[in-house]
Amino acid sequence: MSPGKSGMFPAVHDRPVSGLRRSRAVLVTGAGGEMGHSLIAELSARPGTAVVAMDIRELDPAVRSQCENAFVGDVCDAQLLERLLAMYEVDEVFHLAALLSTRGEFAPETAHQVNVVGTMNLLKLSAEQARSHGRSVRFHFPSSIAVYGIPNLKTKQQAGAVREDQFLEPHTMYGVNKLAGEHLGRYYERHYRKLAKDRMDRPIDFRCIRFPGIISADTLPSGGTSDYGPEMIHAAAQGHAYSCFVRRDSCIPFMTMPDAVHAMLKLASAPKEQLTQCVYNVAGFAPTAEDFERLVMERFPKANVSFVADPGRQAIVDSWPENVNDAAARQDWGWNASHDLQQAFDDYLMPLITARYG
C-alpha cells in the first residue's frame, strides 16, 4: 500500500474523518520504531482509542492495521501536521520521532531541525488544538541521559546516581536537542504566550522521561552511542566477532525495551495532581561493559569479544552518569523496573535472541 499525493495512507476503519466534526485521536510520531510498535499495540487495545501514526517511512502492515490512520512524512513538515490536525482532534501526543546521538554528530544541523524544530512544530500545533477544543493536550516526550554532560571521569565516578537537575551541559547535539525539547515542553505547559490577553492557561500537559540506554531483543542495534551492550549480545548470538568501542570499565545505566514502554505508559496514566515535575529519570540497571562481556561469555563461551575504545564515542559515554536517581518517578507515579541485569539476560534477552538466530 502506498501513500497518496497528500502523504497519507487511506484510513483502516470506516469511521469518517472529514466533515464538521473531527474524530478524536492519539498521535504517535516515530511510529515505525520498536517503541512505537509496542505503544501502538497497547494504545489501540484501549476501548474507544483511535491511534493516528506518523513516520518518515511506511509502517509495517501489522502495525498499520492497529491504527485509525497513518501518515508518511517528516515532523518538520508543518503543512502535513496542519492537514493531520485539520482531520483529527488530537487529545494526546507520543512524540517518539528523533535523530539519534551518533548520526547527530555527523549531521548536527539536520539533528537540530528534526529534534528541536520538529518538536516545536508539534508543541505549537498541540497548543492550538488545546485552544480549539478547550482542554489541555497531553504531550509525552522521551528524553535521554544524553542531556547530561559530566566534565571528567573522576567527577563521574564520584557523582553516584545523578538527579534531574545536575550536570546539564551535554556534549552531543542529540543531548543539546533533547534538553532543548525539555525546556520547550515546560515553556509550552507553563508560560506559552505569557503576555497575550487571550492566552490559555496550561494548554499542554507535558510529561517527559529521560531514558537510559535501551536494550532490545527484537530490534537490531542501529549504531547508537549506548549500543555497545546490545551489539555485543547480538554479535555473540550470531557467532560474529565483536570489537567493543568503549573500555571495559565504562558504565552507564540501561533498561530493557519492555520496561521503557511500561514507563512511558505508566507516566501517561498518572493523575496530573500527583506529578511534582515535568521531567523524570528512570533507571533499570547500571552494568560496566565488562559485565556485559561476562554474561555474554557465560552464554556463548566461544564468543570473540575485544575492546578497542573509539576516542570520540568513549568521551561521550564518559560524559554520561554511571547511574541516575529516579526517586521522583518512584514516589510520584510508582515507577519500578521489572528487569535487573541478570533478569534482563535470563528472562528477556536470551530466550528471544537465541530463538531469533537459532
Ligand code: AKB
Second form
Amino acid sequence: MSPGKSGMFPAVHDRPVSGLRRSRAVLVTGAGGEMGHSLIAELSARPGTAVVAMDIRELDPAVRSQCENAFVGDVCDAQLLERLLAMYEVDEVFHLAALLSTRGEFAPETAHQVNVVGTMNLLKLSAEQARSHGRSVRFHFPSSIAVYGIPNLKTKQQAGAVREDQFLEPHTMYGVNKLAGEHLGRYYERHYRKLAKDRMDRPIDFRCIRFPGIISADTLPSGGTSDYGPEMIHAAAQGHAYSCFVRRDSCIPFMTMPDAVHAMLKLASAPKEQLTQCVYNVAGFAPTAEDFERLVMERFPKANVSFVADPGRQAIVDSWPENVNDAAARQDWGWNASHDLQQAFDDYLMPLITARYG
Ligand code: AKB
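Return the form predicted in complex with 2-amino-3-ketobutyric acid of this protein as a structure block, the form predicted alone having already been given.
First the chain shown before, then all remaining chains and molecules of the complex.
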C-alpha cells in the first residue's frame, strides 16, 4: 500500500474484490459531512447499491456500517483516488467534499484546492473510469446559492427569486469554486478532450443542484454562512443561549435535509432526455432570521436568542438572493419540496430534535 499524496497511509477497510472483476460501486466523497450522513442512509437502503465512502476523517461507525468500504483521505490526493478507482467499477459519484463559504474566507487558496482541484481530479478519473468500463459515469455535484453575487440590498429585494442565469458574480471563494465546478462538469460532459482522436463522447453525465441553506435535525453544519438557521434551532432545543451573527431582516432560501437528499436522488434518477440543463435551482422556503426566532420562541419559550451581526458574514448573506426560481427543476424532473417553513418545524425538526435532546 503506497502512501497517498498526504504521505499518510489512508485507512482502508479493504474487503476483497471478487476475482479479477472489480465490484461496481457508488462513490460518495465528503461522506462524513451533514449531507453524507443522510445520503448514504438512502443509497445503502437501495437493493444492489454498494457505497464506497471517502472522507478526510474516519466515518461515524453508524455511517461506516452502511458502506461497502471507506477510505480516509483527501480529494486532492490523486494517488488515493486512482487506487480507489482501481478497486471498484464506479458508475456514479456523489461529490460532497467541500470547504464551505465562511471557512473558505479564512483560507481561500485551500478552498480552491479542495473545491476545484479536488473536483477536477475526480472528474478526470471518472472520465477514465467511463473509458475503462464503456459507460458514462453519473456525476452529482452539489453547488450552492453562493454562486450568486447580488451587489446591494436594494437589488436583492428587487430581484426576488433569481433564475440560474442571473447575478453570477460570487462574493466568496466558495461561490467562485462552486461556479467553476459547474463549468468543469459541463465541460467534462460535453467537450472533454475535444480535439483528441481517441476521445469518448460524454464520459460524464453531470448533474448539479444549487442548494440553499440546509437544516438537518440530526447534524449541525460547520463552516457555512447559512449556519445561523440550524444553529439557532439546535441551541434553543439544548437550552443554550444563541447570538445570531446576522440581522433579523436577513433573508435567504433554506430547505430541510430530507428535501435536499430527495432532490439530489430525484435528479440522479431522472431520464437524461428530460434534462434541458446541467445545473438546477431548488427552493424550499425563504425565512428571515426573525422568522426563525419567532418559530423557535413559539416552541422553546425560554430560548435566549440575541442578534449581533458579524459585518463580514452579514455581507456574504446580503449578497445571496432572497429566494431562487426553481421552475426548471419542477418542469424537467418534477421537483417539489415536501416541507414549507411551518412543516419543516412541525413535521420534521421538532419531533426529531426534541427526541435527540430530550
Ligand atoms: C454555506 O453557508 O456556505 C453553505 C451554502 C449556502 O452553500 N451552507
